[in-house]
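Form predicted alone, single chain, as structure tokens, below.
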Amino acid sequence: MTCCSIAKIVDNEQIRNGCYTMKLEVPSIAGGCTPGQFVLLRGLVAGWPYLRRPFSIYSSDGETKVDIVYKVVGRATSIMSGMDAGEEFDVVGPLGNGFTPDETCTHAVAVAGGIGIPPLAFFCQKYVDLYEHTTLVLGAATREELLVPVGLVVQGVKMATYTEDGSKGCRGTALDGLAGVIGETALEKDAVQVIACGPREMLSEVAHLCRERGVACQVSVEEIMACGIGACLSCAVPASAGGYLHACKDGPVFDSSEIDWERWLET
């Protein structure tokens, strides 16, 4: 159930240049969130922009604490990077629709590009026991940009890293990693479930590959969100059935077949 609460910072740690994990104490949300959902935060500090900012849930202990990951890209996240334990946020959540695990599948493959790791790491934590095999594919341009979850992905999850320049893991992209995993599984196509989060272009390629291979695919889209309830229309995503879906209300997780990728890439 969605609610508005006050969240207190427990820890705010830089994990690599410009990227942070923040642990929040917010019992009203921690007990009811699922992988793929997000929260809207507004810092109770001087200088915070008027609107709340959306962040995918990276982890939850299911009782009192929720973790998020953020990259400093603007005014709000810059303020966040300087906040300390004990400072507070006005938070709304959990919002949106999360991933739906398919227990008929034996292999889950999570594909993260850029800073798309948070909802996928949460998925791997929560649902690893549902599958015989779980693989987390991480992709970035360089090792400096690769965001690797530390201490969050549990035993039983195989991690495969890809960098375009070959500076970490295998040389290539997250899409190359996905193609390799699907090709190596030797499983029937309906025994594999793919989930993905990352830049729009990457998600389009993942959806295309899965469609070619006949593999089920869910994607978590990254869009600007202001209201979180589908009223402001800032997070519109072209629908394959015509018209538009809204990432905050209808998503942010969609079956990849629901999105008109050609129209979306043109916007």
Contents of the next structure:
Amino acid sequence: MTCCSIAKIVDNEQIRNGCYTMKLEVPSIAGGCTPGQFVLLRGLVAGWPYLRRPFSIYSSDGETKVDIVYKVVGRATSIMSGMDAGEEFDVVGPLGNGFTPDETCTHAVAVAGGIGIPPLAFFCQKYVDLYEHTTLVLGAATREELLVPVGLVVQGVKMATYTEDGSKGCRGTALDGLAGVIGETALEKDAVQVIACGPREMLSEVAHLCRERGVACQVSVEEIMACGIGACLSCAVPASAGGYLHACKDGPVFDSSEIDWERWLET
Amino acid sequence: MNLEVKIGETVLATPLVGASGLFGYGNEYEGLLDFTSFGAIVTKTVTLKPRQGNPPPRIVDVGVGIINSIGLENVGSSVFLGEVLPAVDIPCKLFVSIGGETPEEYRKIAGLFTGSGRVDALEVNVSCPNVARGGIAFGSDPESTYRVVEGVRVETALPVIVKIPPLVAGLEEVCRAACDAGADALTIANTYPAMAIDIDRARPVLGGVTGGLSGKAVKSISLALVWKAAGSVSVPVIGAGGIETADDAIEFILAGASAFQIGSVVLRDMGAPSTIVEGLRTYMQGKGYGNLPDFKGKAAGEEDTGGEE
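Structure of the form predicted together with its partner chain (previous: the form predicted alone):
The complete assembly is shown below, putting the previous chain first.
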């Protein structure tokens, strides 16, 4: 159940230039969160901007602690990068609808672009046993941009790494990786479930490819939000049925067919 | 100690009111907010037909507050009355914010709430664009304010609160027009026209280009407007704009507000409603006040000699 409480930093570690993992002690959330859900954080420190900021849950020990991964992109994340163990956040969560695993599928393919990896890593950790094969496709521009959080190696999950400059893994994008996996296995389309998280343009391409191949696809999206519970209606995502969905309450995980990608890319 | 406030014939248990837009239709914060601290909450603005709202991004954090451009997204009057309203279950009064594109639409929607039971008052959002006048807000001049409120008054026996936009020339005239047309109370004010620009992309941040600024940045401006409005009308004034602490709320009451609204602060602190009401009690106890009228407007008697600088 969603609640508002205090999260205390256990550990805040840089995993590569500008990217960090943060372990938070927050029993009210750790006990009941699922992959794809998120938390809203407001640092209880001087200089924090006005609103809380949303972060996907990267992992949970199921009892007291959750981890998030973040990249320094603005004032809030910059402040977070300087916070130490023992410092606190006002936190709301767990929020939103997570991924829905489809046990009738034999293959799960998780496609992560850039900083999109956290909810997919959580998915792989939690649901690996439900599928015969689970593949995590990681894509980034360069080796330096590639985000492989510490402790990600999950038994039974096949990792496929792509960089656009070929400096690590295969040369290409996460989308090439997805096309390769779907293509190579010559699977029945009903046997594959794709889940994805990353930049909006990438998600749009993943959604397009999956639609072409007739493969089911769930995406975890990002939009600027405020309340996190569907009250303020800030985090609008154009809906294919017309009007808008709201990332916090209807998502952040959507079936990719629910989103009007063309309209969303224009914004 | 008695914190009750009367708006028309409706009695609020406390002077703290949840501002329109932040609290959805009433139930969204169930289990998260202490609704017993609230005298009432105001719903999102409901219009006759559903509205899709503005393209994203709809909100931007500017540090001292937020700018929003939701665009009045709402489910429309028929879904609101048929599905949403019957499910509202909160232990405080419920005010419904209503909006329209013509005075006729305001009149029609006001009529729909007569006898709906759960609704305790209507808050008329006259910041909606007046389509017949090129989209200028109804509340920007006394005459169109009068026309909107007059129609609503005819249609409903519920208390009518008129929410006045902040940057209007002749605020007192607009306030008086609303009262002449039958308003039982005024909310002063709405969000302030504002914008933010993405300097990398060299374009406005918000999908709606401009939006409304709220949060602590606007508190002192709203306080002066409340002081001005309270001095020009005899109906209760509900102060709104950037109230985040008990001290802020007390300032508004001392300026002449009978009640006050909070909004943006709950986006950062869900404990704010109880903290504010607790702090208000402590202040009243310390000063020996038993009721809000004991100090309402106590700082408002002074003449304005400061000008604008």
